[in-house]
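Next up is one chain by itself, shown in structure tokens, the form predicted alone.
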Amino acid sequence: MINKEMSVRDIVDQMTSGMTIGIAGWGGRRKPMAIVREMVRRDDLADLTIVAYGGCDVGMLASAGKIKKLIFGFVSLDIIPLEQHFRRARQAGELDIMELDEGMLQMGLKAAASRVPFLPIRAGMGTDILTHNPELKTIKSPYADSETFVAMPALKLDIAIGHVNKADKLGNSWIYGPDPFFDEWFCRAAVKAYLSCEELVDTSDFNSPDMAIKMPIERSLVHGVAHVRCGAHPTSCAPDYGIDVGHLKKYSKAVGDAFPTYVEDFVSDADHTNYLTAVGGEDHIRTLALPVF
């Protein structure tokens, strides 16, 4: 069996400028933020195409000048509806944009996972998504119904990154919480997938039959696992901790000229233990209330 344990630094070492990188998680929930912060620290990493249901991962990379093109279903901090760093970058015209319906993004990942060039989908028909994305094509059903669909192109990823509750050194992983639905498709759409995890456990921890339903990411898809406690902060990771609204308010104010100070205070130091101290400590993070949906 292959030992896939890596550091966050090792994971980002696999990335090069110009890559297409999918970031799993959902808005303000379970984003691999320890990996994202390491991406921000890399001066030699740029011109990325990012695919995401975005949150502060997208905003932080945008303010750091890492993104050339963004393919997204939304960018939001959940409790704070507008992601101010993304808003600034988009209004300034700094990003090439492909804005999609959430279902279209999912089907693009599924097309890539299925190794087909596109999948037909009704979402997007009759909307300005087609107006603003003229590269999207439609296709007519060859059957008697003759219905026209959007031909959603495959969103092929070079690398996918995500954050899970538990993983072992073999790449098995377990996701708790209300949103385990899309991470597997990022991983399936990618050439290689890497995960950070709250707990690195023995494989025997996954022997309970009721855990299988929360293990959607096959270990064969995972090329590396990094153990990073509170690695999703300031986003949530149920059941361990909720969204750090106070920190996200501070982050949201650090737009434009204020961003370098935020980076100096919370990103520049590669020592994750120091990061946890800077944001109030692990005990504080684990008292953050979980969002109610």
Contents of the next structure:
Amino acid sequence: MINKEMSVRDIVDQMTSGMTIGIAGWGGRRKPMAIVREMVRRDDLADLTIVAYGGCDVGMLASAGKIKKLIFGFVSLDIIPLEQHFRRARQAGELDIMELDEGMLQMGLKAAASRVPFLPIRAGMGTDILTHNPELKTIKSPYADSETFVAMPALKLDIAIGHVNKADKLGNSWIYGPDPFFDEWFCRAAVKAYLSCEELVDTSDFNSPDMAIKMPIERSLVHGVAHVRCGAHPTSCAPDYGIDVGHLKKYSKAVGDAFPTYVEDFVSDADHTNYLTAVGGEDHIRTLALPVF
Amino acid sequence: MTYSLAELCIVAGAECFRNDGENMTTLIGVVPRISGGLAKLSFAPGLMMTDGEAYLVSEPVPVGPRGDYKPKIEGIMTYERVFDIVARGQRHCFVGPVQIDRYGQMNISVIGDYAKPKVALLGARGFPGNSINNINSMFVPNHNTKAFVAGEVDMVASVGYNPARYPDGKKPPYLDLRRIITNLCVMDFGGKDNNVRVISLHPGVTFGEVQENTGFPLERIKNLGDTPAPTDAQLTIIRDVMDPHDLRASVFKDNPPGVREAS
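Return one more block: the form predicted together with the partner chain, after the form predicted alone shown previously.
Expanding to the full complex; the earlier chain stays at the top.
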């Protein structure tokens, strides 16, 4: 019987310095933050290449000095547009940058998922994305139109991490929020994918056609599942809880010299129950309204 | 009825969508949101729009706190489907760039040197793909030479009518920049070789003032006139339906009137 259940600690044990790690979710939404905090706690984990539609996952790893190279379409907390930790690191020139169009990033993941070296995309042509990433090549259509496209290279990930509403020990998973984002493509582009989940359930729980249409990640992609209630906090996990704007304001202020205090208050203690208490408790998190845009 | 500058800009913004059919609108910011809603509720009922999250809605969602209002869902528009609709081109973005240049190239990424920028903003987001695939209009609340820059924008996130940036100088097939709404005027790209052109001035503003606040030379249409005033019916939709909490009052400092008072 397959059993992929592991702890957050086990998941981060799979990571080594220099790896390329994809983080699923979108900005301030459904980020695997419990796993990210464990990454911050590892003194020996460094020089990572992070691929993400970024939010506080990227910000926190940047302030913790874990990122060598960032491959991104944006970094934003959504409801708070500018991510202060990313800004500080970016403005200081600390990060190697591969800034992409959002669609180019997806195309890179799709290329990796299809085991082809690149996929053509119109986005990026004519922009400074190409100026600043000389490694990105273009390709002329071999057909009569002869239009030139960006040949978006495969973004191969060593590991992808994500957070879902429900999963079982086999690696089946269910994303109940209205938008599954690009979690599927992060998992498909990765050698190994690991998920944290709000609820760990029996496989029989998924025995429903209505649920099956919300299961974009087949279990063969998933190498480990960790049960972490409120594991996306302070990002949202629709429909269970919204973005913790109050906490993110505190986090946004904890930039530079103030970051170690934030780490001490909310990251250093590996006990997730203690984390939930420190941020106001699970009941409080579950009352957080989903964002209104 | 008297009206504010924000209301004038909202009505001018709605005009961007007049012949849009069933395009999906992406409306970033208070003025674009209300503009798109006004267009859909008056002369462009076919427009598709979302609740700002993931659902397509059959009527535009008012801006600000919703109270008991529940979005009227008519379908799903996940981000992945947004990417699909971008590639197909049935979309009109109404966005707020930080910088624009004479070619219509836009920047929301960084200000200053790319390697060590003075200000890091969001990143390119979907601007490269949006601009080369679907229609774009712009709202710029502060019309000045910092926004409308003299050279090219610091980071070209969004493409424009700049032949130097395309293979063989050939304009990409689906590039379509429509209008720019600012606190001073309405402009489009209908000048010679897609030059930026003033098509109406907000009441009390002169062409000279617009030119002075723009970092590149502007054209003007013949018989340049005032931006049309909102009608009573439009003001009712704006005030009672789309923006009951008056978020538009904070778009411009001191919420000035639409007809500039003589100083």
